[in-house]
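Below you'll find only one chain, the form predicted on its own, shown as structure tokens.
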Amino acid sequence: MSLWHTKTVWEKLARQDPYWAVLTDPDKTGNRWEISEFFATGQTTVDQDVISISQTVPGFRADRVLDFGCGVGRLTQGLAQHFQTVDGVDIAGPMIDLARRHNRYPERVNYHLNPAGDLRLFPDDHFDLIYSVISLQHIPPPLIKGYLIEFVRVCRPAGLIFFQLPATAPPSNFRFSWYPPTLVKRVKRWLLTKTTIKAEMTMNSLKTSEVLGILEGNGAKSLKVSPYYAAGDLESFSYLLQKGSGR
């Protein structure tokens, strides 16, 4: 699956049912998420993750944080409760548009569209904390590997990298699909079938040994790997690493 395909799928999901696409509660399909409830789940997740990070690295402080795969800002807004400056980045323009609309901290939170397989819009050694939850799992493995390397590059020396990723591949038929509407004018229906693809959310994974090999090979030290349960029933782990001070 190409970068273009991934971008196109998430743009379509963002236009059709963006909040469910970010947090796929089966009872919330069809734009049934209540916005305050939706963002409250993000605050809960961030609070728990910050506690976990602080227990492993007591006294850690971060002035600048990156939320990778921010979507509509569910977790970015939660991060702003703990850190001074937060940058959210996402591949889908409609997601970024919604994130900016919901931004309660415009003076401290910025959202960036990044339809690229890297993070070149940010310089080296830029962030104190890289954070990504329920995002990498929807990206094809070759792109995941590239982004992991970029996490280390944009993290400052002695900064932290925290993310979640499944370690076990889901069943081959594990898909979330959304089809274009069928009750449309004949011409529009014809154009849809000829020029668009099905918005199908895939699930991906990387073995823990492979994840750590990539990051440690690029200058990050593993501090903690733990089972992570906020991403559904798949076997999933959170990774906390620290970038070496000499890189």
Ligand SMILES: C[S@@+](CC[C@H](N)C(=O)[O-])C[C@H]1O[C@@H](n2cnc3c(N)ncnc32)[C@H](O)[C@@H]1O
The other form holds:
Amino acid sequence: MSLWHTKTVWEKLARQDPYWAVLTDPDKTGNRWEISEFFATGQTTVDQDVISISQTVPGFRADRVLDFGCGVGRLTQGLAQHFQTVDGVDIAGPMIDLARRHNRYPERVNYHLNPAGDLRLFPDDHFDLIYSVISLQHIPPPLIKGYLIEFVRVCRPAGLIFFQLPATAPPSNFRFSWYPPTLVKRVKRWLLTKTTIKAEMTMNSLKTSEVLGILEGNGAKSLKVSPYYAAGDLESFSYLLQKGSGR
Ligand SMILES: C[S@@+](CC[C@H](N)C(=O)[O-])C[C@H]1O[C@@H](n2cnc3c(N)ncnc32)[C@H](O)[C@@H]1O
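Having seen the form predicted on its own, I'd like the form predicted together with the ligand now, please.
In what comes next, the whole complex appears, and the chain from above leads the way.
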């Protein structure tokens, strides 16, 4: 699956049922999330993650924070309760439009549409903390790897990188694998653009050893890897890393 495919799927999901696409509670399909309840879930998640980070790195302070795969800003708004400035990036335009509409801190929270496979819109060493929860899991693994390397690049020396990622993916993701790959790509592309077929959310994963190999090979040190219960039945972990101060 390509970056183009990911973007198309998420734009469709965001137009159909954006809050459910972000948080797939079966009772909330058909635009049934109550907005304040929806954003409260984000605050709870962020509060727990910030406690977990400060237990591992007591006294850590962050002014500039990146929320990667911010969706409609559910977690970004929660991060703004703890940190001075927060930038949210997302691949889907309709998600960013909604995030801007729900932005309670327009003077210090900014949302960016980023259709690229990297984070070139930010300079090196820019953020104190990179944060990403339930977003990398929807990105094809080769692209996840590129974003992880970018996390290290845009993090300042001695800054922190915190994200969640499953270590095992459901087998259903691979059900088309026996078709010739080029034919599959063409058919999927045609279905997505030419029909009203419901866009399918896919789940992806990377083994813990692979994740740590990529990040440590690019100058970050692993501080903590813990089970993280955010991706249904899938075995999922949170990762906390610190960028080396000598890069
Ligand atoms: C399940 S939602 C989670 C949103 C947010 N992290 C939250 O928990 O509220 C996943 C988000 O990742 C975004 N996304 C998918 N691929 C992306 C990419 N390559 N770059 C940035 N965002 C991406 C989707 O558009 C979607 O908004």
